[in-house]
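The chain that follows stands alone, in the form predicted on its own, written as structure tokens.
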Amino acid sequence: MNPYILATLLFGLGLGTTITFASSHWLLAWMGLEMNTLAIIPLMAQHHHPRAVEATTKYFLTQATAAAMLLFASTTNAWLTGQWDIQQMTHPLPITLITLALALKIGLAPVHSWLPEVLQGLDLTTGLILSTWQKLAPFALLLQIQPVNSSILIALGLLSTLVGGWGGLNQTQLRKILAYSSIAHLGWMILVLQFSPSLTLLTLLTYFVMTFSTFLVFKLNKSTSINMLATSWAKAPALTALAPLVLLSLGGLPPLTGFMPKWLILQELAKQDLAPTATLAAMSALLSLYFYLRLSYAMTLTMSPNNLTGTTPWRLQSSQLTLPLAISTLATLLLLPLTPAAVALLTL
């Protein structure tokens, strides 16, 4: 792709998100979301592969539906209460509609089924943008509206953690596994959204760091399925040794960074007298943990059956940029001791 066009599209992505961040009026927020969607569509379809075009079409249709629903709900709100302000939402009908529209935008269960299909059709770089940056603007809106009825968010959150764990069990494609992992993590964030918005934000940031390093590991190895992970040893031995730790951090095992948000969320849910919800969420995390362990096993504990003849690839200089991967991997593995600092910041 022409670098000028790429720069324009990335600028459009950033601008759309920033407009949504800065807006206090529903129409402006909607405009930012639309700019976001329209900027990523050429990036998704740039390879002109039938699967990429199919994924782009599916993405466009779901995002357009969600945006139309959001516009309809905000218009309804203006009609019922005379308010366009995001902070001044009082009527339960538009609040529920907007919550569902934003759930469709980020891919929460039960309106999640587009996400694995779309992610499977994209290359890993665009998939990374879709899994991280594209979640920011809808989350900014979700954090600003205070739901009248808290049970809808708890239901969406629990269903997402369960579907995210259950759906990934039988997958062999890495991008689909990452999509289900994304659904499960979003479920955790939504569970605690109304009790501690700052904790949701912390979870979102740690999820971004962990997903960033996971996508970059797969991109460096050029892996798109579980079978292709088995040849990682010959390509990047040191990275292959660290990759299971990154995956287990994504699964939320101590003493890795991924344990911090899960620990704090379970603690917050217990404080709110929601012990059964916390138990169900913790049990669903075991489902996700299974497929992360499966990936770790395929990557480090199995040897590839085909011998790579000639010069082993890892002796050759890699042209790929590895500094972002190094920083994000370190952050994925070693940030758990900063939990007290994070908790102190949350309570400010």
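We call the rigid core the largest set of C-alpha positions that still match within 1.5 Å between the two forms. Positions refer to the first chain, counted from 1. Bear in mind that the values here come from a model prediction, so they are computed numbers and not experimental data. First, how it differs from the form predicted in complex with the partner chain.
After superposing the rigid core, the C-alpha of Leu6 moves by less than 2 Å between the two forms.
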The other form holds:
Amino acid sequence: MNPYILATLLFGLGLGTTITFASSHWLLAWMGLEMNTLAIIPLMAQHHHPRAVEATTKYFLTQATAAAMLLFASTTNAWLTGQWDIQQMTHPLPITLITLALALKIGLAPVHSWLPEVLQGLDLTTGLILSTWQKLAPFALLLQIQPVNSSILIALGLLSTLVGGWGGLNQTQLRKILAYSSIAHLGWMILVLQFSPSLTLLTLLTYFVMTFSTFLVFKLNKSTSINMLATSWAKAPALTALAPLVLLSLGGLPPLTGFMPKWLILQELAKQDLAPTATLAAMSALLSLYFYLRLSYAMTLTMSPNNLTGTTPWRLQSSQLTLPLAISTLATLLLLPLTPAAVALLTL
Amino acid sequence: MTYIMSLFLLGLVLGLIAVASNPSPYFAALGLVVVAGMGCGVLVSYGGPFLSLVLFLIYLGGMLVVFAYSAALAAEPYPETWGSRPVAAYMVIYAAGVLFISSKFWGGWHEVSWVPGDELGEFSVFRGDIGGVALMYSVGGGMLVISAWVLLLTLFVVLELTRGLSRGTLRAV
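Now that the form predicted on its own has been shown, please provide the structure of the form predicted in complex with the partner chain.
And the full complex, kicking off with our chain again.
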């Protein structure tokens, strides 16, 4: 793509999230979200093949619907309460509508079906932007509204963790697996939103780091399906050795970083006297763990047969940057001992 | 005045039926013109003359004109107007639906719940939303700048999506 256009679009992406972060008026927040949607559309369609254009169209339609719902809820709130402030919402109808609109925006169950198909049509870099950056602005809004109905958030959260686990079990395409993993993690974030918003933020940030590592592992191996992952073990042995740990961190196993949010969320749910909810959420994490284990098994724990050129490839210097992956892998694997510091820093 | 408002509202609903009954795009565009015109009349009476003006200029004079030209380029040999069988069937169904639903909201407090947006009862341009416009241009200047940037971004987005002449994103270009 023309570098000026690429710079303009990335600037638009950054500005949109910044505007939503900085806004206290619903109209400005909506403008930031629309700017994010607009700016990422050409990035998604930049490879011009029909699958990418289809993914772009689906993304645009769902995000436009969610933004329209958000605008409708804000104007309803202005009609009912007379003001547009994000943090001063009190009427239950607009709050519920906004929660559902933002759920559609980020891809929570039951309005999650666009996410696997959209991610599948994108290349790994754009998919990474979609999975990480585009979740920041809606969460900034979700963290600011006071929920009125406890059950809707718990229902969205539990349903998302279950759908994310079950949906990902039958997938062989890595991008769809990552989409379902995203749905499951978003479910965990929403589950604890009304009890401890700082834990939601913690889960969001750890999810960012873990999924950043995962996307980059797949990008460096140039693999988009389990078969391609299985035959990539010889390409970069350090990657083959660390990728299972990254995937198990996504699955939430101690002593890796991914355990931190799940542990704290289960503790918070138990403190709120929601033991069955906590049990159900923990068991739904087992479903996701199974397909992360399957990926680790395919890549590292077994050496898939290949011909000679596949098992002893030339290891030429790649033009891709490896420093981001190095830093994020460190964070994905080793940050569990910093749990007290993380909890102390993220006070909302 | 009430009579004019009733006529405008009737025209609005009839125009909506004309659009929703699925005729060919040029006839639907004509229906949209009627809907927007009638809606603007209702807006003027209830305290939104500036909004009505902007609607006429931008929606009808900008977006609908562009749509009409695009629809004219995609002309079809046998367009369906409101007299053809499937469109007329839809019109009858929607008219019946409107009559049924409006009968549910007839009388009682529904008749007096339509209030203007300000306290002035006369038919003038200087109504409630002019104050909002003044605020938008003074303290809301930053939002206007952001809106201008978003419009420019949209232009670049559309140009990038349509660039490439069938080897690009849209094969139909």
